[in-house]
Amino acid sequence: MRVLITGMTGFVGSHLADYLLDKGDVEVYGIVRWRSQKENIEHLEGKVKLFECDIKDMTSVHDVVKSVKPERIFHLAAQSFVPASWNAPAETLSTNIIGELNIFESVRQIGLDTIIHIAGSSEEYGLVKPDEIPITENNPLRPLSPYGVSKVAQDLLGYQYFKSYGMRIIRTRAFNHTGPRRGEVFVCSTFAKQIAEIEKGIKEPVLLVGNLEAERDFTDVRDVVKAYWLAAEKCEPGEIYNISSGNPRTIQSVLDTLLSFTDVKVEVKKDPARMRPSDVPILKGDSSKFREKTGWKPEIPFEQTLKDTLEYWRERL
């Protein structure tokens, strides 16, 4: 089976490539930006075929899709850092919406019957009221960031192309996921990196944090990529599925767990730059629809996820 992953050098894309290669019966192709950092996939050299491509460029995307003729596409390329979407809203909207549109149009114009998985986000739900928890797929969408708005647009564009053209588009909304290779700007990873830097004497023993009261529903990325594969295998085109652990935890508890893995003593200091203009207080997903359809459940304990993330940074520094 020929599978195309957009954004393969990214956090999730690299783990999905690992998972597919382990299956042994998949030819893996990836779209990468010429300027992307490729350290996440250095270990995949010779095992995958890469295409340099700007997903905002229709001609470039069309050429790749025509060359590969993929039976499945996992569309993961995106501007995915929520705070950056306030600083660069136009770039976020353009990359996420136009990039996806180019994927759809390429598949449609070439006439392929490709299964396309769209990686949505719990950020689409945005402002969630206390009586709406846990969050189901039917919850109103009230995004609180340009990133959230861009993911709502991707989500609905997928539905429109399914209805208008009968394309086999499967939409998921994954809640927070983390693990090794997560970019250093994301909360679990930035805590782990700072701890590793303090351990090695690279940084003074002050750990900078943002909002520690927020509650997030974390799943290990290695469980999430299995969910994405199962979505393409078993889920219904046009439908929407939450992917979540269903166990929210405060960012404070994440920090406490990571600090329990080290002997260094640190001062925890709030950094105004890490505070968002508007923040979602709690995210707790109800993924029963997805679980019933696929039999999926998270298997990696969150403490192991955090240990592996810390070890990743200890090895890198």
Ligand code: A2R
The other form holds:
Amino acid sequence: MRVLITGMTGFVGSHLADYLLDKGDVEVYGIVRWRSQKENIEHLEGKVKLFECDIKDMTSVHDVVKSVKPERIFHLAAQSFVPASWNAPAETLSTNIIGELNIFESVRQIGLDTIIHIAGSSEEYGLVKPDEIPITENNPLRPLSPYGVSKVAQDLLGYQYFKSYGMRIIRTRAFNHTGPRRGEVFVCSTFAKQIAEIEKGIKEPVLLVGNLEAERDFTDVRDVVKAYWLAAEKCEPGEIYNISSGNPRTIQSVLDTLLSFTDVKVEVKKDPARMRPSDVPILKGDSSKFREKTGWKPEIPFEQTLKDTLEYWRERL
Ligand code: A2R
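Form predicted together with this ligand structure, per the form predicted alone context:
In what comes next, the whole complex appears, and the chain from above leads the way.
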């Protein structure tokens, strides 16, 4: 089976490529930009085929889809960082919405019957009221960031292309996911990186943090990519599925767990730059619809995820 991954140089895309290659029976194709950092996929050299493409450029997307003729597309390329979406809202909206539109249009115009998975996010739910926890797929969408809005638009565009053209578009909304290779701007990774830097003496022993009270529903990225594969295998086009552990933790507890893996003494300091203009206090997903459809459940304990993330930074530095 020919599988195309957009965003393969990223966190999730690189783990999905690992998963598919381990699974076997697939030819894995990926897109990269001319300026992409390739360190997440260096180990895949010779095992995957790469095409240069910017998803905002319809011509380049069309050319890739035409040459690969993928049976499945996992569309993971995005401006994926919520705080950056306030500084660069137009870039976030155009990459995420127009980029996806270019993929749908390419598949439609070439006349392929590709299964396309699109990676929505719990950020689409945004403001969640206490009586709406755990969050089901039917919860109102009240996004609180330009990123959240871009993901709602991606999600609805997926619905519209399914309805209008019968395209096989599978929509998931993943809650927080983390693990090795997570960008250093994301919370678990930024804590782990700072600890590794302090251990190596390249940073003063002060760990900068944002809002420690927020509760987030974390799943290991290696469980999430399995979920994406199962979604493409077993889920209904046009439908929407939450993917979550259902087990929220405070950011404080993430910090405490990571600190329990090190012997260095650190001072924890609030950094106003790490606070968001509007933040969601708690996210807890109800993923029973997805679990019933696919039999998926998270397998990697969160402590292991954090340990592996810290180990990743220790090796990388
Ligand atoms: O920055 P690059 O060149 O390494 O590529 C990133 C890619 N990307 C693009 N690819 C082609 N054309 C673009 N205009 C473009 N803009 C970004 O998306 C990288 O390979 C990927 C994003 O990787 P991460 O930031 O690590 O995101 P992550 O966590 O893997 O998220 C995957 C999906 C996204 O749709 C998120 O919004 C969702 O999961 O949560």
